[in-house]
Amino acid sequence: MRRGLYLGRFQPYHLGHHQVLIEIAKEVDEIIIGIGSAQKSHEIENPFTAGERVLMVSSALEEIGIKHYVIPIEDIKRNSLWVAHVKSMVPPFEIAYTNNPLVIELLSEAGIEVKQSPLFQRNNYSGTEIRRRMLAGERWEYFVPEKVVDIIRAVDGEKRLAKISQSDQV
């Protein structure tokens, strides 16, 4: 059994993610999906809250059949405790898969396997760009699986953004 760490903020989780997550499932039997900075919502870069993006990735990966454990993992701010942070809230894994140079030097530090994973059309799949559709008020659904779609409206995300990209200066 080899098991697999992913980690990411996925605000929102979307078809750039699933096909990283597709391709991770090729090498391991199962997956953990790390949700980063899970304290965080109701921010222009982070308006989802935990327990959305835990819907989001599990009623995606569900669809496609992958194993896997969606564990929010909430930032501590102390680098050199994030490693054993996080391993104390997830299940074991034997190698992990980031782009992030900070968590890939963490995670090498602490003798973990990292391997990098694969981009695909960054442009167009990213949280910040779909954010930005959003509060432009342009196609974004495109970008994301039919399940964040359903999740993202249901819970009002794009109001939601709107209103919290608002200033207060009159």
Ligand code: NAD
Given for the second form:
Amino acid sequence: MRRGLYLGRFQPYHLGHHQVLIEIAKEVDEIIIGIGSAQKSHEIENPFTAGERVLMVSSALEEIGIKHYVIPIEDIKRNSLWVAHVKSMVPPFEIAYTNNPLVIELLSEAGIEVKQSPLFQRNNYSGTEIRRRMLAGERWEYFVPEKVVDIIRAVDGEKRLAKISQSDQV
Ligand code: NAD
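Please supply the coordinates for the form predicted together with nicotinamide-adenine-dinucleotide (NAD), as a counterpart to the form predicted on its own shown previously.
Time for the whole complex; same chain goes first.
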């Protein structure tokens, strides 16, 4: 039994993440997806709640048909303790997948094998670009799995983003 850990904020989960997970599924028996910054929502850079992100990831992953766990992980103020914090929240794993330099450093220092994954269409498959498009009223739906479109629509995600980006200054 080989488990792999994949970490991200998934604001929102998009087709780049999805492609990476399709590749990871070929290498491990089970995937643990850690939803980082779980405490954050209703911010321009973090519009979606941990629960909404759990739904996005799990509904998209059901299509891949691999056993998976989706676990929200709150940030903590001490980077030096973060790996222990993550390990306390998730099932045991043998390998982690990430491209985030801080995450790579913290996991490697803790002796965990880390593998970087290729970036797919980084210009479009990017949380920043998708949130920008939502705010600008441009098409973003092509860049996320169909199930994720449904979840974002169900919570009125575009309207939420528009509201929280407003200023109270005139
Ligand atoms: P993210 O959602 O931005 O990215 C997740 C992964 O997807 C990354 O490896 C990224 O490279 C990859 N990715 C993005 N676009 C892609 C594309 N087009 N194709 C292929 N892959 C793509 O999340 P993140 O910033 O890496 O998440 C790390 C989380 O860990 C954050 O929530 C952060 O707060 C948390 N963290 C917390 C602490 C602490 O609490 N002290 C310390 C370190 C990290």
